[in-house]
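The chain below stands alone and is given in structure tokens; this is the form predicted on its own.
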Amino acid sequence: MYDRLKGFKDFYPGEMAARREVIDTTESVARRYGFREIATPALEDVGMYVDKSGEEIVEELYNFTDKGGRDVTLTPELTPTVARMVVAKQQALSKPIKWFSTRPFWRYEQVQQGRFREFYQTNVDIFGSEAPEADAEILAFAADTLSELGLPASEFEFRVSHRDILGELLRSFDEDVDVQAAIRAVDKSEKVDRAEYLGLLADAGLSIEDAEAFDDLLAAGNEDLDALLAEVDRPTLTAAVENLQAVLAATEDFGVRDHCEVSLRTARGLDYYTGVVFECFDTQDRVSRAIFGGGRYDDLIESFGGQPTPAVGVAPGVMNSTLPLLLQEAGVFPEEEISTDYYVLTVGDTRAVASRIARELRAAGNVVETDVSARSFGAQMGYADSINAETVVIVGEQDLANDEVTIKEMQSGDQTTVPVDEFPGDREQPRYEDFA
């Protein structure tokens, strides 16, 4: 007897049906926004992640040397992969490039509620537009997805920030500060106590006094972005503030402004983020950490050898992640059960007619099962009940002798007979009430 590995999860049919509904809803919203589906490999070169995030990232990877002597890893995220894909065919792709995909990822990290070592995300990205409307569209997609999954508008928010605002505020205290390390400290600010947070900023090159003053500026900026410009006169800071304000203005027209709160302590830990970044949170505090996040990574395509190409994206987790956990806590997660439109029950030597009925019902798009185990009438009825069959079509020798089949509605128990040549006929989904 083998046990499954820690951090991985099995999904039985009922469980998977609920998760499939979450995935289908998320992908349906993406398609309505014009995002086109892609598929990507499970393995990538380790160097692609080391180059972007440093050697320490290897501790979080499922990496190994393959039979060709190559250092590879199961992909921990999609952004570097899609960047590689854009570079490979950059000249042939029409801009903006709008892609999405749903697939598993793997990270060797501490397992906790809503976080596994294998998890599924729907990644949604726009390449080739630096306009505020692209950021706003990503936020609007995310909001529409959450709404269609059943979350009330008042129960989620996007905490929006800007990496260049953080960088320029840090440099205003010390031009030699390690900006990436300091931003990683900001990203941890809500997860550690204040002394540790300030210590991390000090490790990045700020004095404790400057670290405190920097954090005070972040708090002031949350209330009034223009207040930052009154305190710090740097052209790049001005441009970053104006860009964030332009994105927020665009979200108004995209119908998502009410979900957006300026939160300059929102930083996103990955080094490739550049401009606007955001994280989604549960406003009811049922899930204390970020549900998902996204933002701009305008420099990544060029760093992979491509032409300068702005990019922005988001990646809600759809399985083994905090989004399904939030939906469960909010009471809007789909029912974990399977459903079946028809069960075609056979009694005696009726396979030919039963198979014909099943084929025609399936051709009309219905979910149909029939007996493949030579079971008794009672066993078949019990199985039909177990798979939540809405209607049972009983094809028995006695019925066929009368040129009939019996239609049974499972919920009410009502049943009636129908001429065999008229079922299913030209009806796509014939039910008991059509013949009663």
Contents of the next structure:
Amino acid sequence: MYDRLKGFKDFYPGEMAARREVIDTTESVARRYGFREIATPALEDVGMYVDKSGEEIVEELYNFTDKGGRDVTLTPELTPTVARMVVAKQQALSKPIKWFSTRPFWRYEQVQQGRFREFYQTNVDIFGSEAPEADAEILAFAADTLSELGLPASEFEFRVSHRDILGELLRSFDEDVDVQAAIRAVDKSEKVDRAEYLGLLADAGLSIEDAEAFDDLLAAGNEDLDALLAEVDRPTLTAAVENLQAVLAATEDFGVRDHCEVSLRTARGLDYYTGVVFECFDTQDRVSRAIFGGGRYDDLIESFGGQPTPAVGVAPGVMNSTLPLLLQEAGVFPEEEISTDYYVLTVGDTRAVASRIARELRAAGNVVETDVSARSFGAQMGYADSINAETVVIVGEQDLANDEVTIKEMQSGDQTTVPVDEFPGDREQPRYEDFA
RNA sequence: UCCGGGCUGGGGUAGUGGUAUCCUUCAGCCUUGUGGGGGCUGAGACGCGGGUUCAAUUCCCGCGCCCGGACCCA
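If the structure you just shared is the form predicted on its own, then what does the corresponding form predicted in complex with the RNA look like?
Every component of the complex follows; first up is the chain already shown.
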């Protein structure tokens, strides 16, 4: 008996059935927005991540040297891969490029609630549009997905921020401030106490007074973005604020403005974000971590050697992340049960007829099982019950002597006989009530 | 890497320095013709390693794994 690896998870049929529904819903929304599915390798050159994120990243990778001496790694995220794909065919692809994919990723990190070493995400990205409508479409996709998954509007919110607003406000205090460090401090502001937060800002190069003034501006901006422009006169800040306002205006028309809340203390930890960033949260606080996040990363494609190409995306976790957790807490996670349309039960030597019926029902698209274990009547009934068969078709020697089969509706226990030649006939999904 | 709490059949539990209770589950049968009732039979556990001991599931140490948190979060 072998144990599974720490941080990895098995999904049995019932569990997978529920997760399949979540994935199908998410992908279905993406398809309706015109995102096209792509598939990508599980292994990439480790250098692609080191170049983008630094040597420390290797600590978090499942990397190894392959038999050809290449340093490779299981992919920890999709973004570098899609960036590579965009760069490789940049001239051939019509813009905007709208892609999605659902896949596992691997990170060697500590296991916590909603965080495993193998996890699944549906990545949804738009490349080649810097328009606010692109940011808004990503937000709209995300909001529509959560709604379609059954999550009430009041139970989730997108905390929307803007990297350039943060950066310009910081530079308005001190042009030499370490913006990345300060943004990481902002990212932590909700988790640490105020003194520590201000201390981190001070480490980034702000005086304590400036740090306090900066944080006051963030609070003011959450209430009214225009207030920032009154306080700080910088053209680049004005542009950033107007960009965020334009994105929010677009979400209004896209029908998802109510899900968005300006939250300048939301920053995202990553360095490559450039404009709008957002994180989805549980408004009821049942899940304390971010459900997922996304944002704009306009410089990444160029840094991968492509033409300057703006990009914006989001990556909700499916299968084993915080999103399923939230759906469970909210009571809208799909039933973790398998379902079966028909069980064709055989009694005695009736395989020929039973097989014909099973075949025809399957051809019509139904989920159909029949006995493959030479089991007794009672045992077959028990099995049919255990797989949640909706209808049992009893093909027995006694009924066949009268050229009949018995149709039994499992939930009620009601049953009736039907001429064997008429079943299933032209019906795609014949039920007990069709013959009662 | 660190901190807290855990670990007894597949699941849930009882209990003990002398290898284990009950429920459930699973398989078969009672019952070639009725599951979500009943009866019988069977399967199935002390996370791993070391130490103390005549004897360890029980006590001690280490490790592993699980749950939660810190760090990190591409």
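Residue numbers count along the first chain shown, from 1. Quantities reported herein were computed from a predicted structural model and do not represent experimental measurements. We call the rigid core the largest set of C-alpha positions that still match within 1.5 Å between the two forms.
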Query - Rigid core superposed: residue 173 CA moves 2 Å or more between these two forms - result: yes
Query raised in the report: Relative to the superposed rigid core, does the CA atom of residue 291 travel 2 Å or more between these two forms?
Result: no
Query raised in the report: Rigid core fitted, then: does residue 282 show a CA shift of 2 angstroms or greater between these two forms?
Result: no
